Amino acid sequence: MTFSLSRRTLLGGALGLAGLELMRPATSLAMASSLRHQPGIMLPQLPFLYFITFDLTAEKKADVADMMRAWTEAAEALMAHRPAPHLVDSGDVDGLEPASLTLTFGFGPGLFTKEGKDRYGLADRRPAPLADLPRFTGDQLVPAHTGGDVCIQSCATDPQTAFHAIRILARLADGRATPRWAQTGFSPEFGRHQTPRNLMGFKDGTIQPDIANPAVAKRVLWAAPTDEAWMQGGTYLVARIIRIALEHWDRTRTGFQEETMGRQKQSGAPIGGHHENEPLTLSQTDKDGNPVTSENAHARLAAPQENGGAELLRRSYSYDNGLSYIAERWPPWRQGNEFDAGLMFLAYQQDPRTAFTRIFERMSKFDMMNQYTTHIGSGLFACPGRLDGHYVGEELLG
C-alpha cells in the first residue's frame, strides 16, 4: 500500500522530528517557555497505528521512574530516525524511508492504586478526571483486551515502522512491565482534504472540534488549569475497541444504514442535506412532522448540540483481526467464524467525565447503531504533557 505525501503525513512528520509541540499552559512563565504537549494527538492523523498497554510490575516508584526515562530517550531517538540508545536494534525497518513516527505515552488508573492498594504512594496524585469509566449498557468487554497501568500509542505511515518502535519500547520494559494488550489499526489516505471512511463505509470524523484554534483546544482537549499540575499541558485519553458486525451491516439496505448513521453514505451530508459539512439536521421534519434526522440516529447522539456542548477528539482507525466464532447480538443471530473487525476508537479530552461518558451514557442505551457494534476493551489514560530536557512523567514519578 503507497501513500502520497499528503499534509497530514508532512504536519505528522514535523510533530515526530521536533519530538514534542511547545504549547503554551495557564502556569508560570519560567514554565510556559519549557512546557510541550506529546506528538500523536493533534491531527492530522497518521495512517497505521500500534497501541499497546502493559501491566507494572515493577515493585518500586523509581523503577518506574527508570522505565519512563527510558522509554523518553528511546522515543526521541526513533521519532528523529535514529536507533535507539543502549539496545542493539533489530534492524527491521534498516532501508525504509522515514515514516513521520510519533509515540505518545499514558498512565492508567492502576499506576495510582491497584486492588485496593496505594502500589507507589501516588495515590493522592491521581487526577480526578482520570475516575474509573462507568460500565455502559452493552459492554461485553473482555479482561484480556481492558484495563492496563501504562500505554503507548505508536502511529507511523509504515506499519513496520510503527511497530517496531513497540518492539524497542517492550524490550525496555523488561522486569518492570509486561504487555496486557495491544490492537493495531489503519486509517488510509482518501486524497487530500477528504475524510476516511470507515468499514461500514461511512466518512468517519466530519465533525471534529476545530483544535486549530487555541482557544477550543484549551477548552475541549487540554488538561484545565485547575487539574494536578503533573497533567500541565496534558489530555485524557479513553480508547475502545470496538466490534462490528460486518456481516449483518453488509446485508442492510443503504436506506436503513443511512438512517442509522443520520448521514447519506456516499456524500457524507446529513440527511435531507447536500454537503459533508453542513450542520446536521437535528431541528428539521418532514412533511408528518417527523424528524429528518431519527431521534436514535448515531449522528444526532453524538453531535454536541444533544450533550450540552460535550466535545472530544476523535482519532480511530479501522482494525482487522482476522476471523473469530462469534455469536451475534442480534438478529438474525448467526453463529461461526465472522470478521473480528471493527473500530480502534482513540478520544482526547480534557475531562472523560464531562465527555466521553456523557456522550457514550445516551448513546450506549439509545444508538441505532448498537445493533451492529459491541464494545469488547477500553482503557482509560492520562497523558502528561512533559518540561523540557525532563522524560514524561518526570514531574509525577521524579
The other form holds:
Protein chains: 2
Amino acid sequence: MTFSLSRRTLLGGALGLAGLELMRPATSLAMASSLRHQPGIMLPQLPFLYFITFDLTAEKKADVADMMRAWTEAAEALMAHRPAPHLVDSGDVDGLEPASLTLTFGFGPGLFTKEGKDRYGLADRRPAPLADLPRFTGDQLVPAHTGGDVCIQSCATDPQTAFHAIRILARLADGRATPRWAQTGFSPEFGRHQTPRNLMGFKDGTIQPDIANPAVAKRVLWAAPTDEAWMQGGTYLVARIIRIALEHWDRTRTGFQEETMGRQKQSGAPIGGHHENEPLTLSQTDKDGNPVTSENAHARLAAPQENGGAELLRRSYSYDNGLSYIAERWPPWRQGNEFDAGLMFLAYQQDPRTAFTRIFERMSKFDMMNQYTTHIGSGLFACPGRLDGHYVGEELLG
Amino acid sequence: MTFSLSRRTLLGGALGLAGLELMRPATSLAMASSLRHQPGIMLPQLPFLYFITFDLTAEKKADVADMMRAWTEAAEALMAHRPAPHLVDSGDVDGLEPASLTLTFGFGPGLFTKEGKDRYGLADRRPAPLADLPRFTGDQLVPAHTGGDVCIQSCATDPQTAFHAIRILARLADGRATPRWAQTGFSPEFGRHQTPRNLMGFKDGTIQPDIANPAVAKRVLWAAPTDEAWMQGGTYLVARIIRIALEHWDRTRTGFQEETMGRQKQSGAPIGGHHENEPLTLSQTDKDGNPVTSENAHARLAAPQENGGAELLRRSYSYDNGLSYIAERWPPWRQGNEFDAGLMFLAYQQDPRTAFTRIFERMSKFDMMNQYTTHIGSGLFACPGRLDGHYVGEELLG
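Let me have the form predicted in complex with another copy of the chain next, following on from the form predicted on its own.
Below: every chain and molecule of the assembly, starting with the one above.
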C-alpha cells in the first residue's frame, strides 16, 4: 500500500504536468513516464466493434499481470498494423489496409472480489466508482451476456480487423482467462459532421459532453483526482446490450416515435424545433399548457439538465445477431422469430454512480421508449490510464 | 399447364434472342419482355451480407404471388436508393451514401411440397435440380438454421443498408411468410484483383469458373435450357453455415494448415508452387513418390478436375456470431465458450446434384479440413430469372 500511495502522488503530479499531452494517441512503448489515456475512448468512433469480456481463471495476481503485459504488448503491435509477437499470426488480415484499430482494456468487479473472495489481494484497491450496478426496473439480464472480470473493446474500420485482434488476445489469455460474452456492432459513416442514425432511424449522439474541452473531459470523463492512484488517466465503462423490438417500432407511426424520442425523426430537431443542435424544448408548453416535449420522452429523461447535470460519453453501436425465438404464451402473435438486434450501448464516464446509474434509474422507470427496448446484457469496467512504458494496469497489478 | 408450356417456348426464344442482354443489371420495371438474371449473383461481391429465409404461411398461391410482387417492387426501389412504396420507411439509412444494394430471391423445396402436401398446386413444377440435398457425412445441421421456403440474399457496402432492406421486406411478408433463420456476413475489400482471405487466413476464391465467359456461365451457372420454363435465366443456390473451430485452427502449425488446405498460406500458391494462380500440383510427386498435394487436401477435393469437371460459383462470406458454449463431457478442456464464427458458404450453380452435391459428397468424407469445420446450417433455393416488367417468380406463380 505504501507503493500505491506514493504512486498516487506521482500520478497526481503527472496528471497536472501532462496537460494537453493526455490527448496524444498511444502509439509505442516510450521510455518517459508520462500518463496517457487508453485509445478507443475519445471520439470519433470507428465503424466496427468487437466487444468481449473474460472470466479470470488465473490463480495468482502475477498471472493476471503477465496476461495484461502480454495483451499490452500485442495491442501495441496490432494497433501499429504489425503481427503480434510470441505467436503465429492467424493471417486473416494480411493484405488488408490498416484499419485504425483501437484496443481498450477494462477491469470488472470480479478482479477485486468474486463470490465474496478476494482472489488476488486487490479487494481494498477496488475503486468506489466501480460499485456494482443496481438492478434497474425492467432489466432482463441474461447471465451469458452479463458481467466479466476483464473486457476488451476492439474498434476498426472493418469487422475482420476488429475480430482478428480479439482472436490474438484470446489466445494470449490462455490458461488465465476464458471468454464470457461477446457482442459485435456497427455504426456506418453518415458523412463528416453527421450524427449517425441507429436502427430506430433516429440520429443517436446529438448531445454529447464537449470532451474536446479539457475542463469538460476532466469533469465528465476521466477518473477524479481523488480516485485510486491506479485509475488516474482512466475512466469507467458501462456496457448494456439493449434489444430493440424492431418489428414493433417499425409498425409505430412516426408521430408517436417522435413523441417517444422527444425529437423529430428526419431532422433530429427537438419537438417544435427546427435544427438538430438547438436546445431541447423542455420547458415550452403548447396552447393547452401541455409540455411540447413529453414528460416521459427519451431525450428529456436523458438530458443533463433533468439529471442534475449528469453526463456521460456515449460510444454506442448497432448490433444485429440475426433472429431469435420469442415465445410468450399470450398473445399468440408474439410467438415466432424476431430480429435479435438493437443497441450495444457503451458509455464512458468519471463515475457511473453519478452518471449512468443516476440517469438510468429514472429512465428505466419512466422512459416511453421502454415499450420497445429491453436491457438483456450488462457490464461495468474500470479502464485505467497508462504510464508510458508500462502495461495497462501495471499500477494496480505490478 | 398450357400457359406454362407456351411460356417455356416464349422464354426459350427470349433466351436465344436476348444474348448479351442477359448481363444487364436490373434497374427498373421496363415494358419490354426481355429476360434478365437477378442481381447479386455475378461477381464481384459486395462486402456485407444479410441472408434470411422464411417459412411460407400463406394459404393460397395468390398470396405468395402478392408477396413476390410487393417484394420485387420494394427491391427495385431499395436498390435504386429510394424508399420502398406502400409503407413508412424505418429511416435508418437516411443520409447514408448509396450502398450498391443487391437483393436476390430464391424458392426452397417447401414452396412446392411441404410435409408431403402440395400446398399451392405447384408440386409438378418443382425443378429437378431442386432435389433435396442428401445428408452428408458429418452434417450437424441445426433445424433453427436450416431450410426455408423462400430466401433473400441482401448484399451492400455497409451492414446497415443490407439489414434495412431485409427489415422492409420482412414487413411486406406479414401474414404470408415468417422469418425462419438469418445469418449476416462480411468480406472486406482486400484491394483490386486481390483474393480476400477468410477467417482461416487463407485466400478464398482463387479458383472460380470464368463466368465472364458467357459459354462458361451458360454451362456452369444458369439453369439449363431443358430446365423448367420459369427457371430460365435463373440459377440454384446452396447455402451452408460452416462453423470453424478457430481456436483449434489457430493452434495448428502453419505447415499442417497448408497441407490441409493444399495451398500455401501467405501467397496462396499451390503446394510446391510459386504463384496463386498457377495450376494445383495434383499429379506431382516428391522424391519419395508421395503426392506433393495431399490426397485429402481441401483444394484437391474441391478441384473440378477431381470431380469430373464439376464447378460452382462461390460467393461466400465470413460470419461472426460472438461466442457460444461448447459442452462436450470429454475432454473437459472442450467445455467453455468458443468463437461462434466461420464461413457463410453461398454457391450458385446450374444443378446442385452435379455440382455442390457431387463435390461435397466426397469432401464430406475425406477432406482433412473436416477436423476444423462443421456444417451447422443448410438451405437450397431456386433463384429464377425474370422478365422485364414481371415480378420475380411471376412465370411460376402468376
